[in-house]
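Quick heads-up: it's one chain on its own, the form predicted alone, in structure tokens.
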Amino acid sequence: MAGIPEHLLKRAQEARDKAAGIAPAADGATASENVLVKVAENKPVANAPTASAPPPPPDPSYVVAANSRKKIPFWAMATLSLLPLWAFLYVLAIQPQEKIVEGPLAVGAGVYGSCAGCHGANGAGGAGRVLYQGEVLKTFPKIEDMLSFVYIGSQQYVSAGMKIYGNPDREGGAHALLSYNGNPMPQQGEKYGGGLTEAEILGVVCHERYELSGADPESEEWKAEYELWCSPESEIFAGLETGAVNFDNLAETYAAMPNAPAHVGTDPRPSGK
């Protein structure tokens, strides 16, 4: 069989290259070579390294610390929102409860303002005797003696020829009349021109004994006296307020009561008589 001329093969290859968009080789290379070159140019090289972006800079230390810090639990904010309320309730809890004062002590606290000029706002004394820190209780172990002295004043004792008042065996010595700064104890009872009723005198004496001088109404020593004379339920105080009794007759009026009161009277007399 006769062979195909070379020039015909070349012409057919050029036609195919033209149809495939392959330019003819300028240097006389064959069409096959051109095809191989074209394929080689278009084929990616296996395992060729690809260009990559540079790594980002490391985070600052404070960002790292913030990201690694333990997160606040979801319930913590609700708990924190209650802190102001808790603080308010805590302050209320630690504040001392206001003492409710009634009866003779309430009356006496109001009356004592007229006594504070001589005896001091807290009973520390001044022109008049010291009343606080148990001093009143040493001078007048019995409330009846103190009531009488406050009611009629020291001048009535002097006029009666008496030298001392209160407990003659007082710790630290008995109190002599008119010996403290030379100032007398003014009479407070209405009978002698004073401005206080007998109920008010009982009230201020209770205030001086239990609030200023520190007698404990719950103690064995003072409980009976407090309940009889100075408690809000005191029948004696109620009787003096209404005028049903007075210092001269209350001992007889309440003689049948437990721990019946001793005579008070409105005349000078030795302590405890």
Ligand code: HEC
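Numbering follows the first chain given and starts at 1. For the two forms, the rigid core is made up of the largest set of C-alpha atoms that agree within 1.5 Å on superposition. These figures come from a predicted structure and were not determined experimentally. First, how it differs from the form predicted in complex with this ligand.
Annotation for Gly243: C-alpha shift under 2 angstroms between the two forms, rigid core superposed.
Core-superposed comparison between the two forms: the C-alpha position of Ala66 differs by no less than 2 Å.
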Given for the second form:
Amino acid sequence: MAGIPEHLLKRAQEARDKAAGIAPAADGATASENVLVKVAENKPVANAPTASAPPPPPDPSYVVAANSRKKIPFWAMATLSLLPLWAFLYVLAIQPQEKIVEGPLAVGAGVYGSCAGCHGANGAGGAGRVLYQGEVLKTFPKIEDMLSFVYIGSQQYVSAGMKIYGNPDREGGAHALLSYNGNPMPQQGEKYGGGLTEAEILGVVCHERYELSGADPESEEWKAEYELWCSPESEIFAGLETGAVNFDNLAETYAAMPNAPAHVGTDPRPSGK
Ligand code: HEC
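Coords for the form predicted in complex with this ligand, given the form predicted alone:
Every component of the complex follows; first up is the chain already shown.
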């Protein structure tokens, strides 16, 4: 530093210190000198410039972008984890509804084609009596009596000397035999030469009660009957299909069942007997 006067050097040093925010030393030494002294004495120094560690290099732009991006909130994970379940249910939902292919109602819907010519496709009646809008439920509050009547047909009742079939206290009057248009209801059971099995007769009777006449399987009034006779799980229907039981012995066979069935029978008899 030859040639530069001492006092100029000192002033320059003071200017640098001032810029760095270091107070001038009281004793006239430059702040830097002062700092060095104090560091040497191993005392804490206010405003000492931190040691040589260079500032960390700035994060690259993609790190900055990743850090400042909005995070997926934690609860979204729970929602997203349900996606596979949703997809599964969605696929299930768009499958075509399967038609009921088994059980009394399914069998009955097929058998009813042979009744529709006289009773109408929806039970509105024709050559045969009206079967819809609750009409058969009024005539036969108990399904057992309706099974017998369809199995046996009007003519056997007449031959047995009876005047009416079904509920004698029927709302609107009991149905007298051969009173609709003078014609009989044709016998359907094998014993009298009819073409239907007992399982088919149960099926078609279920169809007329629950589909045409509108009995509600969920209702207090019909729930027990539906489950016992007409539901897809009906043990009686299964027994009739396999031949394990028939109309004449099913009441005895199932006597221990809850809501045990009453006698059906294949001989003409007054309702409820
Ligand atoms: C040839 C026409 C004819 C056919 C086929 C026929 N029915 Fe009938 N059905 C009648 C007539 C007529 C009556 C009224 C009987 C009477 O007055 O004695 C009747 C009455 C009934 C009744 C009584 C309804 C009531 O409330 O009084 C039921 C139940 C019934 N039929 C069911 C059936 C079923 C089930 C089939 C098919 C398996 C069937 N019918 C096929 C003519 C027919």
